[in-house]
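Quick heads-up: it's one chain on its own, the form predicted on its own, in structure tokens.
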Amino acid sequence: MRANTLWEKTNRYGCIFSYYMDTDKKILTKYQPYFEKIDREVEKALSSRISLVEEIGGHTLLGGGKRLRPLFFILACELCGLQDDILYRISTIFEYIHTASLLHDDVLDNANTRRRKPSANHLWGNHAAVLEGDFLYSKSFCVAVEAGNVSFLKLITDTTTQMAEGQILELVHTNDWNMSKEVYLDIINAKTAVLISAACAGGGILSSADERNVHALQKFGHLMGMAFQMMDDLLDYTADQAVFGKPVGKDIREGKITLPLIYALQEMSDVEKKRIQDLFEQQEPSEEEYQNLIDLVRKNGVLERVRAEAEKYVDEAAFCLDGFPASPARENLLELNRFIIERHH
């Protein structure tokens, strides 16, 4: 299959067929032993004297998610020569923080689904979802303290601070039809890339790697994280809901102006851009009008342009690991880095 065949099919049919999900599964199945250990630790740390905390936590944490962030942390530790079962407990930090941010995101977005099932706020209400997110953030800090490393703890606290700033920045720019690419990159850096970067750098810190290697891992995770979110935003316009786990076009329905739409707007005349902006700002668009805008984004090579930029981030990320000796951990990180732009959900 030629490299662009998938994207040609995406443009022609407007979705990625569900059977492409098998490709993702084949890649991730290799890491199943890691995922099983991570899942055991995630479930252990969810205990609470409040049954509702465990119920919502079980729904949000145990019923889906790729566990990539904990996996990046474990592999970064292995890359730096550290292997210990306690690392699997520490790895849960990155899943708790990620899930907490999703809980808060879904409240802000009034989302009804997450990972192909009803969202926590849809089932238990906004108040419960926000408090569950707060609980998971607190749990992540408790586990971080157990690591007994001040530099690692500072990394975690700095990361969550930046993520909160990213959520606020995105909120400020909701329905901002004039949002620049620079602001978009700032948002995805804070909301997504900093956590993946912290997972990789955290593995270096706890392994007592030298400053140069920690910096290399931090940059590797940052670049990979930027590509990850770009692809997520691209898939929002292309993927099948049954595969992607949320409605196609979810972002624009929530007023999120992401890179595919930014580029599509740049291709329009001022008159056309103003017509669409007025339509979406002055009334509730119909389903047909949403679909017309989604179809517009799929045209004119916009999706290919976004994917090409994501691929540049992935290629640059791979260079960050050149200073590390050949090892299974290095090959696994490089494979997962490539998976970022080849995934279908």
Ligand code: FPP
Second form
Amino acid sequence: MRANTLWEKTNRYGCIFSYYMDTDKKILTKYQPYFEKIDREVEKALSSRISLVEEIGGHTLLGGGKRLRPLFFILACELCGLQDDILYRISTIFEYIHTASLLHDDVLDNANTRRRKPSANHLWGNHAAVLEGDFLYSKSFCVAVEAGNVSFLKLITDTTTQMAEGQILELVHTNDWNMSKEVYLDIINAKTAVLISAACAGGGILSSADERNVHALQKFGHLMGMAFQMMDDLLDYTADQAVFGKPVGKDIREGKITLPLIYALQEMSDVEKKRIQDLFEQQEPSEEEYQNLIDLVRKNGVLERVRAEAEKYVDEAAFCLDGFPASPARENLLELNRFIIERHH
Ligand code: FPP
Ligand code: MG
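Since the one above is the form predicted on its own, can you give the form predicted in complex with this ligand too?
Expanding to the full complex; the earlier chain stays at the top.
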């Protein structure tokens, strides 16, 4: 089958979004020279005397990640006037932490696929996947130490601490049908936005930018990261699996209550809410019951509401860069910020 026939089909739920993987690619093509340098460094630091480490690392790290976090770091450095090839090595920290967290996350979720490929836990088992995550996580700190900057190191350690907290908070609220939007925002900040924020702020710190600019970059990354996870949670209900790279409706199957569902529950009568809650508190809801709930979330303008909310975060993020003089780096960061709400996978 030609790859595009699947992407080009109209979404059968009449959703307002179109799903063109090529659009995503086109936006990112101009950053190819950056991605090539990032990839070279990612590959270099992956070396290990244990071949299985390299094998799993090759599968997870060298197979399909968008490298957005390292790119944000490099562009934040450029924005603050710092350009140096050594920064590409430092940028790998953000990809290593990200990949380590996904390796662990896939074990927690018992996921079979990641980035349109079998997940590491599926191929090598949970033990190997967790340990590979530990390896990459440790590697990220080896590289962070090389930067020789205590503030930067503190930023990285604070970030991973918060990520672990975010994931535990999510665990605590699994299948919590009364979870509030505030808790949801707390979770997505900790599990996703803090790392994107650190990539941006880290560029400011290593460039010796003044406190005001570091703070602006930190806030820019935070708001963009919040929008990023909101879109991820939205795509979970809307995207085509072949484009998104993971099964649609995966969150609800994992008992994850995200913003589309929180809003959908708000639209329901108490009777309807109770009926669904009871249904899903059963041991094994059927595939039809999952589909019904997914369809319910897709109705009532809930998805448009979530997208509008993500757009608000992106707009606010853009304001954070107002204090920086116009430059290609600023334009690029603003473009990537918009890409967050336009991406399809
Ligand atoms: C994916 O989100 C998971 C994360 C963004 C964070 C995972 C964090 C941890 C496992 C804890 C911290 C670990 C380290 C090594 C610092 P998702 O489940 O919403 O996305 P998905 O649908 O792609 O799985
Ligand atoms: Mg997950």
